[in-house]
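Okay, so here's just one chain, in C-alpha cells, the form predicted alone.
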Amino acid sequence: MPEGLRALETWMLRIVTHPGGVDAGFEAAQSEGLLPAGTSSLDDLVPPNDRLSAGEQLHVYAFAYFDRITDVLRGEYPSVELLLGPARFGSLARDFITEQPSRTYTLNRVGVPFSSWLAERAGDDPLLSFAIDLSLVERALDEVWDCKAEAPVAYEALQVIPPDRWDRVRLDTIDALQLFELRHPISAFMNGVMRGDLDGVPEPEPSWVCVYCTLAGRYRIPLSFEQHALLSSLVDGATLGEAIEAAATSEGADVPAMLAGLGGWFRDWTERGLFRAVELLD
C-alpha cells in the first residue's frame, strides 16, 4: 500500500470511529501524530464545497460506522434489544463497539465478542445477566447457520441395531449443533419474541438450550438436565452406553425419567437431524 494512501487511511479511521465525535477525532489524531504536518483544522483535511464543510463531510462517515454495525448488532441479538430496550441497547452498542472494534472484513463476526463483553460489565444488574444467556443463544443461531449442512441419519438406522450393543454405539453428532447451560429459562422468554406476546422477564432458574441448523433450516429447542448432560457426551465422542451412564450418574438427574424418555428422546433427535454417523463399534 503506498505510504500516501496508508497515512490517509489511519488518520480518517481515527477521526470517524472517535466515540467522541469527529471534532474529538481530530484532536486525538493529531496528538498523536497522525496527521499530515502543517494541519490546523478539518479544513486542510478534507476541502469543503458549496454544500458540506469538512467536519460535515466526516461526520457522514462517522455516523455511518456505529449507525451500520450497531444495525448488524440488532439483526443478532434481537432478543437482546427487546430485554434491554432499544435506547439502552443503542447505547451498549456504542460502548461495544468503541470498546471491540471489528479487527475483520466482514461484519459476520463484529458482534461475536459482544456476550463476553456483556458478561464483563454485567455486575448485580439482573437484566444483563439475563442479556448474556440470549446473547449466548442468539450468536450461536447465526454460528449454525455458517456450518456446512450434513446428510442426517435416517432413525431406521438405530432400529436395525440390536438392543444387547447398543451401549458399543458411537453417535457422531452434526458439526451445526451448540448445547448450552444457562442461569435463565430463555426460551420462554425468546418464543414471545417470536410471538410478539411478551409478558415480563422470567425470574432466573437453570435451563438448557440445543442450538442447531440442518437442511431444513436453524432451529432452538429446550433440553431438560438429563437431555442435555446426554448429548453434551455423545457431542465429546462418548459411546451411548457411556453417555447414558454419565447422564443417570450425574448428581440430581431423575434416572427412572431418563430411562423412560430414552427411546422418544432419540427417534426426536434422529428426526431432527442432530447426527450425521452410526457406528457400531466392536
The other form holds:
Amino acid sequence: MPEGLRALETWMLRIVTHPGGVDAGFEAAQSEGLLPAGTSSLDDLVPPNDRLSAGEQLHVYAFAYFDRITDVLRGEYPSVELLLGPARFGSLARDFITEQPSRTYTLNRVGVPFSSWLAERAGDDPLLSFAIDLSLVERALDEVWDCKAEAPVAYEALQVIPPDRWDRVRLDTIDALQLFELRHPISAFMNGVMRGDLDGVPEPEPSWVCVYCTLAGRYRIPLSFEQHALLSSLVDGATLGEAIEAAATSEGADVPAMLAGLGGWFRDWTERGLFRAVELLD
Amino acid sequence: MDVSNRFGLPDLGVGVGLRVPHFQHVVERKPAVDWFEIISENFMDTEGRPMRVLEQVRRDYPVVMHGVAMSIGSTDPLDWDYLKRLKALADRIDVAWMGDHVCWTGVGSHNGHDLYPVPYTEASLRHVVERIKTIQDFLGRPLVMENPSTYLTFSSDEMPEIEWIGRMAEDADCALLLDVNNVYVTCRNHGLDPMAYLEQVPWDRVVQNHLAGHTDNGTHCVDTHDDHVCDAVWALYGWVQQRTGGVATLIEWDGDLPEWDLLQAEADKARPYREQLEARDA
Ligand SMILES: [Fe+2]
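Switch from the form predicted alone to the form predicted in complex with its partner chain and give that structure.
Now the full complex is given, and it begins with the chain already shown.
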C-alpha cells in the first residue's frame, strides 16, 4: 500500500469530517501527527487558487459531509424532524454523525443506528422519548421496503377453516411486517405530519402499530392492544387458536370486543396481504 | 448501433437514471427513453419493490450499473463482500456494463460518502491500476470508470487529471465514462480549459457520457445534479459526440428530482446532437 496516499487520505478525511470545521480539523490532524513533515498551514496541502483559499476548497467537502448525511436522516425520519424542529434535528444529526462515524458502504444504511443512538441520550427528555418511538416506526418503514415482496393468501383460504380447527392452523406472516408496542400515541402525530396539520405533541399514552410492505406499497396502521397481541403471537409461530387464547388472557384485554371483532380483523389483515400462507397442522 | 470503442460496447442511445419517484410511471407507461442507469448500491440489498421494478424495467430496456461505493482510490483493503454482491446484481440483471468513479470514499473504515479526489501521482496510479485489474478479473468484465467533479487539487499532484486518467485506463485496460458536466465543473474550479482537457481523452475507451446540472457559486461550481444541463456543457457534449461518433448518453438528475416529463424532455435535448451524427454518417 502506498504510504503517502494512505497518509493523505487520513488527514483529508480527518479535516473534512471534523465537527468544528476545517480549521479545527487541521489543528486536530496536526496534533495527532497526521500531516506530512513540514506542514505549517493548509496551503502546504492544498494550493489556494485565485478565488478560494485552501480552507475554502476543503470546506466544500466538509460541508457536503454533514449536509449529505443529515439529508439522509431527514428523509428517513421526517416525523422526528417535525417533532424536534429543523434546528434541533440538525444539531442532533451533527452529533450523531460525529459520534457514530459511518462504517457502512452505503448511505442507505447510515441512519440505521439513529434510533438506538437517540435512546442512549434521551434521558428523561419527554420530546426525545417521543422521538424514539417515531424513529422506530420510521426505521421500520424503511426496512420493510427492502424485504421480499410476497404473494399473499386470499381471504377465501381462511374462510373455509371451521373454528374447531383453529388450534391446528398456522397463519404465516410476511417478512415485510413489524409490530410495535410504544409509549406514545404516534399514529395521530404521524397522520398529522402526512396531512401537514400538526396539532401539538400528544401526552404519553401506550399505542400499538403495525408497519408492513406489499407490492401495493408500504403502510403503517394503528392496532388495538388485542390486535397487537394476536399478531405478535402469529409472528412468533403460534397457531390461530393459541394466538387468540394468548390475546384473550393478556392482562387488560377486552375479550367481548375482541371476539366480536375477530372476523373483521382477519378479513382486513388478509386483504392487506399480511399473510403469505395458511398451514394446516395434522 | 455504432460500436466504436475498443470494448465493443454498444451505443445505447439516450437514457436516464431509474429513481424511486418514477418507478410507477416507468413500469406502467414504458416511456420513450433508450435505456436506464441504476445506482448499484440502491438495488444490492433489496428483495422488495425496487428489485421487482428493476426486473420489470430490465425486460424492456438495457440497464447499466453505476456505483458510488467501490472506493477504488482508497488504501483500505477491497471490500469483497461488497464486490460479491455487486457482481451478483450485475449477473442477475444482465447489465450492459458497470462502473464507478475515480475517487475514494473513506479510509480506516470511516466512510465519508463522498467522491474524494485522488492525488494524481505515480504511486496512486499504480495503486488504482492494480485494484481495477483485480476487480475486473473478479467481475469478468471491464470496469467503466468516471472522471469526478473535484473541488481541490493537492500540492502532491504530479500530473494533470486527464493524463492520470488516460494512463489509468491504458494500464488497467478499463473503459471510461466521460461525464461532460464533471469536465466543465472540474475545469472551472481549477482554472483549466475544458477543450484542452477533452483533447487528451483516449476516445477509444469512452463508452458512455454523463450530462447533469451543477450549481455555479461564482467562486466555484458544485456538481449538484439538481438542474438543467447548462448551455456550455451542451456545447462540449456536441463536440464530444462528434469526436466519439456517438456514445451512450445519460442525464443525471438527483436533487429536486422533476416530474418524469421534464426529465424526459431534458434527455431528448441530447438527441439533436446525435441526429447530426446520423445525418453525417448517412
Ligand atoms: Fe456522473
